[in-house]
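Listed next as structure tokens is one chain, alone, in the form predicted alone.
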Amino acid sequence: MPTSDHISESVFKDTITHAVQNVFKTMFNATALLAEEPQTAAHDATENTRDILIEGQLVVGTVGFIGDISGLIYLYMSAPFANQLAGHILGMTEEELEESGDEVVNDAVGEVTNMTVGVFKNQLCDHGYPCKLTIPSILRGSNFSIEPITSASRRIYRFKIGTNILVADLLMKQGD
């Protein structure tokens, strides 16, 4: 059975870059630029404890993929950026979003995360690693970090979208 060990770093980088750029170009007519090289902890994700480096309250969407390769992708963004994306998707003003509450923004971030991981998953399938997606979930808060299991590999990619930062955190289970 293939594992993420069999996929080169450049494939992960190109795949997540294409997924983020595709979704943000299509949905928001925005350019997403890969801001720096990924941080990688190939076999022990707990060694990679560097902060996500987004100030203030965070909104984090996550979707898993299960199949020949399994893992999770977290998309981290600031709460104002999440509100901006939700307003664009739903055609709502800031006042309308505020009246509707965080649940509406969470749903929009879940959809953006689902689309991004869907593009990522489709590319994995094209490389011969079929998998399926899980249901999106959302985390909100500040000053928190996600500590993956020790057998997971972790790659963090930082994208600049206008003046905003989007962080894609890939956690994948290693083969036996």
The other form holds:
Amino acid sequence: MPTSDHISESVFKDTITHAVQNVFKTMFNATALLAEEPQTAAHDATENTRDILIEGQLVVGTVGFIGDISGLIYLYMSAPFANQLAGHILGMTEEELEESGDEVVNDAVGEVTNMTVGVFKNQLCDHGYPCKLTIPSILRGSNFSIEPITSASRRIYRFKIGTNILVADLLMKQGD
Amino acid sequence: MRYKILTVDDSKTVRIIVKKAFKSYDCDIIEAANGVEGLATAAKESPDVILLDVTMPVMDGVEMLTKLKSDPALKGIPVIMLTAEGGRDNVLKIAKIGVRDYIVKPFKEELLVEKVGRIIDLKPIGDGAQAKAKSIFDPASILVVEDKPAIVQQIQDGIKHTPWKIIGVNTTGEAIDHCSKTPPDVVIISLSLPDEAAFTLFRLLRTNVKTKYTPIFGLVVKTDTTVLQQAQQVGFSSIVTKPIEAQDLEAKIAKAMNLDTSERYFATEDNILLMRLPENTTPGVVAEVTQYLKPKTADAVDSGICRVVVDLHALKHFDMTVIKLLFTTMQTFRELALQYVLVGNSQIVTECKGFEDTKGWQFVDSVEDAKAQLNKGAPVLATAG
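Having looked at the form predicted alone, could you now put up the form predicted together with its partner chain?
After this comes the whole thing, all chains and molecules, with the earlier chain placed first.
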């Protein structure tokens, strides 16, 4: 059975870049630019936190994929950027969003993550790695770090969307 | 009958996007957050289309679809999968269960409307499917698909006194691009475009949900009866013949857009109803004014107006249809006990004196004089100077 070990770095990079760009172009009419080369296999929590490099409160969406290939993708963004995305996708003003509370923003970020991971994993499916999406979840806070288990490979990709930063943190289960 | 669209998705965001996409269409959006709720709602509401996500808690979309298709009462409801699950194998598996269409997220709202519009007859909200502008004085956009710039110019010149914007394009490709971005209020297509392109474009516009109800006119040389008949058979909303008569074109556009043209002829000023006839009061204009006369007079009476000025100063000459209209008008005013004064020019006054039935009509020179006359109390009908 094929595992993520058989997939080259360039395929990961191209696949996640296409996914982020597709979602932001289609849903927000925005261009996402891959900012720098990915940081791979960095398991140290301090190092990981440094790679995220977004200040202030973060909103993090996560969706997994399970099947012939399994993993998780976290999308990190600042709280103001999350609000901006939610306002655009829902057609709501800042005041309306504030009135509705974090739940609405969380749901929108969850959906953006779901779409992004969907596009990512659909490409993997078409490359011969069938898998299914899991239900999205959301983390909010500051000064926290995600620590993957040692058997997982990790790649972090930073995207610039206008003046905002979006970080895609890709954790893949490695072959048994 | 108002169509019902059921959206089954655990994401409130997607359900809001669906609502937003259809807000300007005459349909109801019903929501369910998972397959169990979706099945129950489908049984209760009998929706016309279901938009179904795959990955959901409690019961996922595949399970709901399977149950739906095994229920004789529900299996006929068309289902469009609207999901981030778009790998080839997934799509094939779901297609086998029986879905009408498939939309993979991310998606544009326009695509959603277009795909649903292929299943149900989506109509924009409003009085009459195509009427965006209600009044003859509201702006509207008219797309002219014509490879001869002189014709486009002729149309622009002919209706330049209206607030309508004419957009000229040379090819059907440009027309399709324009319609997909900003659907016009009326499309005029030259039937002499090469390779029967006008008919191909007509069919494409009719199958697109955005232009399904847009009035489409054919533009053809009067003598080309074969093409003219072909266009009528295909279902063009109206045919405009060359050489173009601007007034005729304007009337056809107003009719196709279901515009209220009464403001051209009726207005209220200083608590007085003002009825004006234009310089060229054709039989078409007479018919329009006749149609508006009673409702406009009734509205005026209802709002407490009891004085009328009939302004004929722009009119160039009388004919029998105009005279008949004025007899009807004055009869209506007398029946409702409305005071009225006629305003005329010297030509009209002279012509009136030439007819036995109208020689007794009296006029004042201007609307101001007429208002002053009415304000004095009982109207005094003076002869124009």
